[in-house]
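One chain comes next, on its own, written out as structure tokens in the form predicted on its own.
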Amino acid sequence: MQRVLLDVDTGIDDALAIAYAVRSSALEVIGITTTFGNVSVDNATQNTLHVLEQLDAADIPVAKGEAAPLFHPLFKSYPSEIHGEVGLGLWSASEPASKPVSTPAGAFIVEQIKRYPNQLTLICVGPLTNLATAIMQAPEITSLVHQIIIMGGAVKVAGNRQMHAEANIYSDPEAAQFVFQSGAPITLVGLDVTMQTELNSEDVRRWREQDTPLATFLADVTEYYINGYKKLYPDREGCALHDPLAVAVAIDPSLVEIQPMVLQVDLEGVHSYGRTVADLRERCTAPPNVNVCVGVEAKRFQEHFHRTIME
């Protein structure tokens, strides 16, 4: 089994990604760190604990992380039209029985990478603030981590948070640029491939037919997500499986086509702040710093996702 650590800003697709990773026989989730993004870091932490309880996996340690970007002010609002006011649609519950560990997320990441040198895969599906903080604390982890899989960016397609920028990168562009330039082994799972995936109302109906607490929970939160998606993308049948696809790349890299690229994040543009910019010139001679996913076997991934969640 491959050891993985998830870094999340738990909204609805994060919840699906957590469920996918925990239930996968190919992965051992050794911990989860939380940050702001879809919701506040407090809500992301509570939501993560709730999801783990739904999965009967409350023994997985959760470390609370950064509440705001490295340098620029925190955005004034969260995407409640997609994830709900607290991040899990209309679903609500009492306080989770479990609590986060006392170690901050950045330090927790450093500890785990050093505990499992060259064995640990980080799957980051929120802003990269926690990871940037960890690398600042211990730069040597970039050569000790097995791989870092990041859900983020829009290299050859339009953004979603802004016309030019994907939400996770745009939430903390400075952190993303720092991580991309760190020398760590990075695979970027961006909108170029995640927008080709889909979970629709028929899938939710199949979950409801399972009539288990987990299936009902996933159906409830995902139904809210799909309804939010339809308002933004009227031509779509359902929602994209952004964060679960990042988990899938850890499970089976053959699901995606990868192209090494020289990639940076624009930190200065008036109309392009937070954009992931790749040097796509044939004459580019600089060494690539990021492996970018440019193609995906969407149907095969979706079938594996559903089979893993419900088996």
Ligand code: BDR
The other form holds:
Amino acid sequence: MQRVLLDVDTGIDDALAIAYAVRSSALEVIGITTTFGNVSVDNATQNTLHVLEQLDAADIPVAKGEAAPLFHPLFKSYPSEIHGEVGLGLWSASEPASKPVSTPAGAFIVEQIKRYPNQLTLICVGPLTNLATAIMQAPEITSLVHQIIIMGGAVKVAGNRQMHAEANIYSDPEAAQFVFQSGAPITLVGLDVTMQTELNSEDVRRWREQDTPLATFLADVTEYYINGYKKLYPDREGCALHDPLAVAVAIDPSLVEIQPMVLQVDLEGVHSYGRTVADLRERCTAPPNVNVCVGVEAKRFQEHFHRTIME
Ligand code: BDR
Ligand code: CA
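Counterpart to the form predicted on its own, namely the form predicted in complex with beta-D-ribofuranose (BDR):
Full assembly next; the chain just shown is listed first.
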């Protein structure tokens, strides 16, 4: 079993990614850290605890992280049209019984990487503020971590939060640039591949047929997400499985095609602030710093996702 630590801004597709990772027999989730992004860090933490309770996995430690980006102010609003006011669509529940641990996320990441040297996979599916904070606290973790899989960026395709910028990177571009230049072993699962994946109303119908509390919860929250997607992307049948695809890459990297690239985050552009910019020139001789996913076997991934969640 591969040991993984998830960093999330739960969020509906984050919830699906947590369910996928916890249910996978290939992964051992040793902890989850939370951050702002889709919602406030307080809501993301509550939602994460809720999801773990739904999965009967409330023993997995949750560490609360950063409430705002490293340098620039927090954006004025969260994307409630996609994730709902508090992050899980219209789903509301009573206060979770479990509580986060007292260690803050950055310190928790450092602690866990040092506890499992060269063994731990980090799967980051929110803004990269917690990870940047961890690396600032203990730069040596970049050579002690086994791998870091990041859902973020749009390298050869359009952005989603901005013309060119993807939401996780745009939420804290300075943190992302710092992480990408840190020397850590990074695989980037961006919109280039995640927008090729899909979960649609037929999948939700199959969950409803299962009629278990978990399947009903997943169906309820995902229905909201699909409706949000249909408004933004009228030509699509359903929503994209952004964060679950990052988990899939940890489970089975053969699902994606990878290209090592020299990658930067634009921190100055008027129209491209937060854009992930790759040097695609043939004559580029600088050493690559990020493995970028450029292709995905979407159908094989989707089938594996459904099978794993419902087993
Ligand atoms: C990413 O942004 C968030 O809305 C999703 O949870 C995902 O992590 C997609 O751009
Ligand atoms: Ca996310």
